[in-house]
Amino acid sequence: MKYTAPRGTRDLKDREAQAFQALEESARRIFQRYGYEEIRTPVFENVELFKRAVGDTTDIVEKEMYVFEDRGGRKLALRPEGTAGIVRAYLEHAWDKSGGIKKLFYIGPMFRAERPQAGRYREFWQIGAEFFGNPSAQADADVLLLLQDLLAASGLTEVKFLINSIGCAACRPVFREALLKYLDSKQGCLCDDCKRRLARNPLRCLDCKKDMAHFSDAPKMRDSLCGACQAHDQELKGLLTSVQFPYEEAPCLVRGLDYYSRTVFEITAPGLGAQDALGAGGRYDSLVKTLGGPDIPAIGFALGMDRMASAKYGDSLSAGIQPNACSRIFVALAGQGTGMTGFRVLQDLRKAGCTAEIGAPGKSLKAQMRWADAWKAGFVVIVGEEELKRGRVILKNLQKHEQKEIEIENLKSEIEEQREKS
């Protein structure tokens, strides 16, 4: 039987693995600048945590979670998103009792049983952040500026920031009634999912990819906002304008998770096709309380690393790595008693910052040279039995097809000199 990666997953390798590493490194630098601490939560949690936090009527809970029972009969789920686990950790470690703000970021895989397609996987990677304890529009603006800096540091500057307010528990019922009346008049063109949502969560109809085109004349949440939500929304836009932050108002933008309130946003990248959303987030002022904690406001976001890498590197992402040959040095062993010296040379090269590999003792020099060629080496250091008697080795420059015999202590300087000339 031939084993392959499960449908909707893949091995991160070559250029894609390097792209992910670069995204993680740049993200960590920006998070540190903004005062965020890293947290690594379990890949699986109690299934009830996600049902309570994300919402029973969401597609995630209804159709997409990977749920299983362990040997102790406990019902668990692979995490479909990051926020619920972060809030659980926030309460479990009593950070809610510190009386101040808490900023946390995470990097890791999430899991959803969605239909795989370009830019959408069943195992996907996210960079995310959560900001607890600040209810002001200034916190919202700070998160959006963090996002802008993070994307720019990752080489992504041609992006769009879409922003909306979905109100709060005080004003959303007013909008819900207006939306229900509107959707009732559209019954004939609604998909089955939206028809089911009408009774349980009509706001999520606006997030439906199938029916979105039918809702251009739908009621707008901004027309139903209470005074406090209106003031919050206007303050946020004023702050963003004051620092020349580019954003677009998106009056139909909602989020697919139940815990959001007031500010919601989405980041898109032109050129990615139908799956152009790099990430999204928003404010969730009631979630900490919903999960058994005090009434603490919070805001957060998640970015899809898979799509970020695609947006940055395009088609070249799937290409194999073509290493810089000048940076790779292969140590070949030729003759009896060369293994010890060859191993020492290998370690000296690595300590000097070189990428180095060594041939297997007992293999012919011809076989080792084939290995060096397959490894895309730029130089081969031949540690030969006769040369060692004179304290020397042979350095072959595979790019120039040249070789010379040099003293072992001069090896590193000779390689550097030849590199500079390449």
Second form
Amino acid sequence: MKYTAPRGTRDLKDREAQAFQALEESARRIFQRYGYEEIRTPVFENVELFKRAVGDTTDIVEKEMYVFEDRGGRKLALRPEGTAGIVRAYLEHAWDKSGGIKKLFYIGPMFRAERPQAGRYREFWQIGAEFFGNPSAQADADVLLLLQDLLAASGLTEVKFLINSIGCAACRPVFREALLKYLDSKQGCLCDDCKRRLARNPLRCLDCKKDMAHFSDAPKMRDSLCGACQAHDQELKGLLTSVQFPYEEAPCLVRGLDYYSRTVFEITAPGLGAQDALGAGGRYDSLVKTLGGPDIPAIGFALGMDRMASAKYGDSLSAGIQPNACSRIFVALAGQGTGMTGFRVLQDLRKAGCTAEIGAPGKSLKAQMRWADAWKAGFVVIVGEEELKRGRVILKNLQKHEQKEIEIENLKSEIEEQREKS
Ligand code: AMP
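Show the same protein again, this time as the form predicted in complex with adenosine monophosphate (AMP) rather than the form predicted alone.
Below is the entire complex, every chain and molecule, led by the chain shown above.
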């Protein structure tokens, strides 16, 4: 039996693993600047939490969740998104009782049983944030500016911010009626999914990749917004314009999840093909209440790390790592009784901040040199039986094809000197 990674999953390795690390580092730096704290929630939660938060009628809950029963008969699901677990944690730790304001970010894998394709996986990674307790348009602008900084810090500047308002519980029903009437007139060209959505969640039809081309003349939520939602929307746009934030209005933009209200947004990047959404988010003022808490507003987003890495590195993402050759030092052992000194040299080099590796005792020097080459070493320190008697080792500079015998004590300063010259 040959084992492979499950369909829709992959090993993050080489350049891609490095890219993820870099994305995480720059994200953490920017989150700190905006006052966010990290939270790491479990990768599985009670299945009911997702049903309640994400919505029974969404594709995620209906078709894509990995649901299982544990040995105690508990119904659990691998998290398909981050927000539900964070709202659960927010209430569980009673953060709503200490003023309600909380800014949290997360980085981690999510799981959805979608049909895998380029840029769409069953295990994928998200960087996300939730800002609780501030209902103002200023909070929305703050989140969008954070996103812009975060993407720029990750080297992604060629992005588009698409923004819309989907209203609130007061004005959305009016829009829903108008939309239903419109979609009814389009019955003939609706896909099977949209026909189903029509009865349960007609707004989602606007989001349908198959049918959206037919909906250019659909009623726009913007025209049905109530006074308060309209004012919120205007204020947000005013704030964004005042700081020259580049955005596009996207009157047909809705979100796949049920919990959004007012501001929704999506970020796209060129060169990603059909799956060009880098991230998305919006305001979800009723979710905390829906999950049993008080009436606390919130706004958040999630960025897809897999797509961020691919937008940044393109085809070179699958390439192997090319380390800076002179940064790696390989310690080779030649002869009896050299293991102990070799081991000490290795530890000294690592303590001094060098990337160092050691050959296996008993292997021929030739085999160790092949290993050093494959490991892309810049230097090899040969700890040989004869030289050791004189307290010396051989230092080989693999780039310059030079070698010299030196005192063990002078090893670090000699390597530094040679590095500076190269
Ligand atoms: P969502 O939680 O659906 O709003 O998605 C937010 C972002 O996560 C998307 O814009 C994508 O960048 C990323 N994403 C969502 N689903 C997947 C997936 N199956 N594979 C890879 N990335 C995904």
